[in-house]
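Given next, in structure tokens, is a single chain: the form predicted on its own.
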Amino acid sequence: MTVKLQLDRVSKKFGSLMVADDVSLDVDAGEFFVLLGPSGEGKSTLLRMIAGIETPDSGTIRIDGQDVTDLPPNKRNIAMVFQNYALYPNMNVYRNIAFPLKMQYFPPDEIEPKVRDVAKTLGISEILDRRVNQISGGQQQRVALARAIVRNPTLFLLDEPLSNLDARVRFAARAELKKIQRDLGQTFFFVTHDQKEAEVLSDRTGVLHHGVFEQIGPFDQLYDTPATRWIGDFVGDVPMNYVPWTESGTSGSMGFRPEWATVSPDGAQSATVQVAERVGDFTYLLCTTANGLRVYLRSLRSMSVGSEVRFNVDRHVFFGGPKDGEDERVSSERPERLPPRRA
């Protein structure tokens, strides 16, 4: 498949903070990538290098195959979706999408049919008269997007679009983002710390960490494999559990997530709960076993706070033994079982 983005060795640093690291990537055509980290770790400041809103010290940006490294803005055939949308509230719908078009010196006669089929394909052809302080948020995306798609840009850049939403709007918003993104087969670069947009939107989600990428794949393998003990930590509802292990020499710890764990009371293992919350079909147990680890655990049961729970661990990844100065990875060396523990 035709690589449409490119980063090649990009970094970029504010006085003494880094905040892209030699950062290299490869996005495909017609792929939905999602940029996924906490506050301040950099993401903003990539989108903008590759918008050519900032410029990078170093390495390069290609859009097609062309080095866009030193273009400006208007030279990158790029659209963006900002947060907030920055659509114009003096204007109605119809306006707010053709106003690309205008700036552009397209002819009324073009810029009609090029704004009526875009508003067709997103369902927003009934507001095109209303202003867009009189529409919800969730069609406020949608002209967002149309303004973006009438100009019929080469790559499409999104910067937490979903934020402003409230959370019921916003599942729906997710699920009509992706359908759209398919329905056009363009490239998306999303920017998000959300982890459930990456999880439903996402075909790969790179996370971002101290300005370089911790790990980059399908958002299940981050789950499921995390490369470091951090993207573990940082991706799911709770932290990984961590259990230390050595065995032929070999040292480093096992993780396990909490529904990786079956509960019961025949359990090899043993615990203390510590706290309990209902969520849903499940109680989630953060729990210490008797020589001070801390572990989260999913129980079918209600359970009480100082109550004993016995448990196994079905399923675990291990990780290495770090490095001077680096997290523990993921070994390939994974021995089959955690063995019980005793309290």
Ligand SMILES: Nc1ncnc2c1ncn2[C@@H]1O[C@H](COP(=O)(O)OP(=O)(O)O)[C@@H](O)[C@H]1O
Contents of the next structure:
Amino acid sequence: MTVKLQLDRVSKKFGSLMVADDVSLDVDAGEFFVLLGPSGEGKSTLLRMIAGIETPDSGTIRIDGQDVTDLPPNKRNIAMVFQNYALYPNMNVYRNIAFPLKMQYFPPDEIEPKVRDVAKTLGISEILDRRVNQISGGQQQRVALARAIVRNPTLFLLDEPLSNLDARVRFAARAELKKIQRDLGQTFFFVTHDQKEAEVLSDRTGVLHHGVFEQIGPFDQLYDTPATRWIGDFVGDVPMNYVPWTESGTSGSMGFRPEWATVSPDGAQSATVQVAERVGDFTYLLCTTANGLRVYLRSLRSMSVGSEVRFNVDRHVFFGGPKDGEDERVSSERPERLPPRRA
Ligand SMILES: Nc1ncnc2c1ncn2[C@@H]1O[C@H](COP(=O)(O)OP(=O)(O)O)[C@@H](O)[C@H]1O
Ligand SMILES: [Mg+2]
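Could you output the structure for the form predicted in complex with this ligand, given that the previous block was the form predicted on its own?
Zooming out: every chain and molecule, the one shown earlier first.
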């Protein structure tokens, strides 16, 4: 794998606000990298530093091995796609796509085949004559991508490009974006606050929190083995469950997701059924324990709301350190099972 983008100890402050604190990252050529984090964590600032719109206070940014830290945006061979697409609403689709080539003084007879080619790739050949304010949000996204692709950039930077689409279009646009990136074989650096987008799109996801990457890895890894409790709570539809834990001088907490539990007649723990839903042979249960843990269980027996059910926790992650392991790294020593807790 060749490294396409390299951040080497990049830092950036706005006044006393540290938005990037000694950040290092390698993105491989052809990788779909998603930068995930809540709003205000510095995602756009990091992307803008890669683009050359913001300057880091310290550190080095390399694209294709070349130090671009002090290069202006137009010398970096990157393309950006924004949330609002920044298209020209009164121009037709063709002229929008052709625009960056015109700005680079390509002759018209070279521009036309390039525009038609990329329009074909993105399936928008039929709408080249339509004005941008007359096409759908999903089509606008494709036009914005086409305009980025036509310049033949070496790196695509996308800042929440799906956020303005309504839910139904967003679902299709997401799948399409993934396919386009695969077909192009290009490197995408994609910013979002939406973990579903990270899950569906990314080869790897990096989660930015307090100016540092709290964890970088395949999305499943973030979900299955969160590095910190903060990640455990941020990734996933609902927060993890935590149980304080102490053994032979080590204290911390055991974290497990609600679905990491199985019904068992002689299970170590007991919970009360809050919601029961019958689907085929199974009854799906949302249950809570007396001490506030939440578990999702599947039972072959029909169960009703208010009844007691016994279960075992199948697996868990150990968070070590003070304050029940909050914000502490996962310990390499992970106990095999939760300590038995009899109600
Ligand atoms: N040019 C700027 N000057 C001062 N503060 C800024 C500037 N740009 C962003 N910020 C602040 O930096 C923080 C991170 O912003 P941003 O990178 O836009 O976060 P995100 O994209 O994750 O929502 C925010 O608190 C924002 O208000
Ligand atoms: Mg942003």
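Residue numbers count along the first chain shown, from 1. Take the two forms, find the largest set of C-alpha atoms that superpose within 1.5 Å, and that set is the rigid core. All of these numbers come straight from a predicted model, not from anything done at the bench.
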Does Gly267 move appreciably between these two forms, meaning a CA displacement of 2 Å or more on the superposed rigid core? yes
Does Thr55 move appreciably between these two forms, meaning a CA displacement of 2 Å or more on the superposed rigid core? no
